[in-house]
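Here we start with a single chain on its own, the form predicted alone, put down as structure tokens.
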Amino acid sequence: MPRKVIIDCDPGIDCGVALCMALFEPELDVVAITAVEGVVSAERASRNVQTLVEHLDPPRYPRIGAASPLETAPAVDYRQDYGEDGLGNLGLAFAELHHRRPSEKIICDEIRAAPEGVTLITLGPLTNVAHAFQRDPDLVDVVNRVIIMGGSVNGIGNITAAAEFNMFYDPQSAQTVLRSPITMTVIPLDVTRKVPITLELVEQLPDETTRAGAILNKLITFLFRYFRQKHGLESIFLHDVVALAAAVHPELFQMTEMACDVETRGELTMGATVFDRRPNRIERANTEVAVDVDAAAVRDYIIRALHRAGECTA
């Protein structure tokens, strides 16, 4: 039986590719997709989720949650990285919704509708999850698991020298979630960076005549162009896609229990994740952390999932 999941995301090219895969993944029942502010604004994140779902037209429509602006958000601008719309300037039209439901309410409703039966897959900042737990404090007792793309075990970040983007963008919410009594799996940069995606992927994308293929070809080629122009690289990283792979095929990942927290202050270290790996640590292990991955098997899964999306949207 497919596992019920909520995907909380801030699309973003990486998230966009992950959604193309997840909506046609037979192992997942995507009951909701909730938008969160992050690599794009709250308004843009909400629009992008709605736009992608409308154009992919999956056999079962998930509920869609709208993002709320974060008052204390850091000043970051990803337009150069992901385009003006965050999706490689796809420019897709969409039907404006007049009554949007907040993401945290959708999360609460869906988890309450299936106690201990819903897994949260978070591909953006943890704002919505923290707000959902604040809105319904007993929710922590009935959520099945939270799978988090974020953090860095070795302390090497991707937005600052010490911090990974999702944790840096809203460290207070990240700390709230990590300190809550829930079952968590963390997929950090250390592991997602072990799965570089080469140009061979472009040749294996679904045909552009399919709905998924039309979107994926634009997203992926835009990202390859950006990585080559800014970083001089011929490969890209799809961090959120690797996290989705961990949700579907956890057997491809080596996991270790660790104690994890997030730094919420510090001129140089705000948003840095601290994983206590001491053998005599005092703090209890609160997370299951991916420390290694079968990169070849994950790449094979990504290609299969993208092909499936193309076949389902022909």
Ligand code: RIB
The other form holds:
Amino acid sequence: MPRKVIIDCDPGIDCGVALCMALFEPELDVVAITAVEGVVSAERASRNVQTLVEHLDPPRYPRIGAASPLETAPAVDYRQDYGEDGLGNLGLAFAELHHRRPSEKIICDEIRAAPEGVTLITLGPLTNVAHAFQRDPDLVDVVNRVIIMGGSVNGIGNITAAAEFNMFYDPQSAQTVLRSPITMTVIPLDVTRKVPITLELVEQLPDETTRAGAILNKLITFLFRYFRQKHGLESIFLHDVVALAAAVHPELFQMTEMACDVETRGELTMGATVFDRRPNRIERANTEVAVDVDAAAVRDYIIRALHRAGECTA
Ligand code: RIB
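Right, the form predicted alone is done, so what does the form predicted together with alpha-D-ribofuranose look like?
What follows is the entire complex, opening with the chain shown before.
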């Protein structure tokens, strides 16, 4: 029986690749995709979700949530990393957003509508999740699990020396979620960085004549070009794709129970995640954290999932 999931994301390229996989993954029933502001603006994230879903045209259309602008957002400009449209200048005809519904409302409605439980997979900042919990406080007792791409156990950030982007962009919301009583799984940079994607993947992407292949080839080649130009690397990281792999195949990941929190102030440390591993820690372990991964098996899964997306969109 496919597992009901909501994917909350800020498409961006690696999120776009994750959506291509998730929408054709037989283990998942993607009941909703909710946009959140992050590497792209709220408006752009909402349009990108709508555009990707319309162009992929999955057998079962998910409900789509529109992101709301974040008043206290830090100034970041990811156009160099992800292109003007956030999707590697994909150039797809942007879909008009019909009947905009706020992401946080879609999250509340879909979790309430599924008594057997919904898993929430977050691939961007935790703004929508925190707002959903504030809108419907009892939701924490109903949601099955929240799988979060974010944080860094070893303290090595990406957007700053100490912080991972999803936690940095809205640390107050991240703290609301991490301090909630829900069952959580965190997939931090420590693990997503263990699955570098090399050029061999490009040769195994679905053909560009398929709807998914046309999108994936542009997304991934753009990212390879960016990583080579900016970092001098011949491989890329697809953080959201690894987090999605953890949702479908948790057996490929080594998990450890830890207490986790996030810094919401600090000139140098805002957004830094703190994982309490002391044996006599006071706070209960509020989450399981991925600390290792079978990288080869995850890469194999990624290739299989992308092939399946191509077959389903031929
Ligand atoms: O730090 C990596 C995260 O930031 C990924 O989720 C990516 O999509 C961006 O949101």
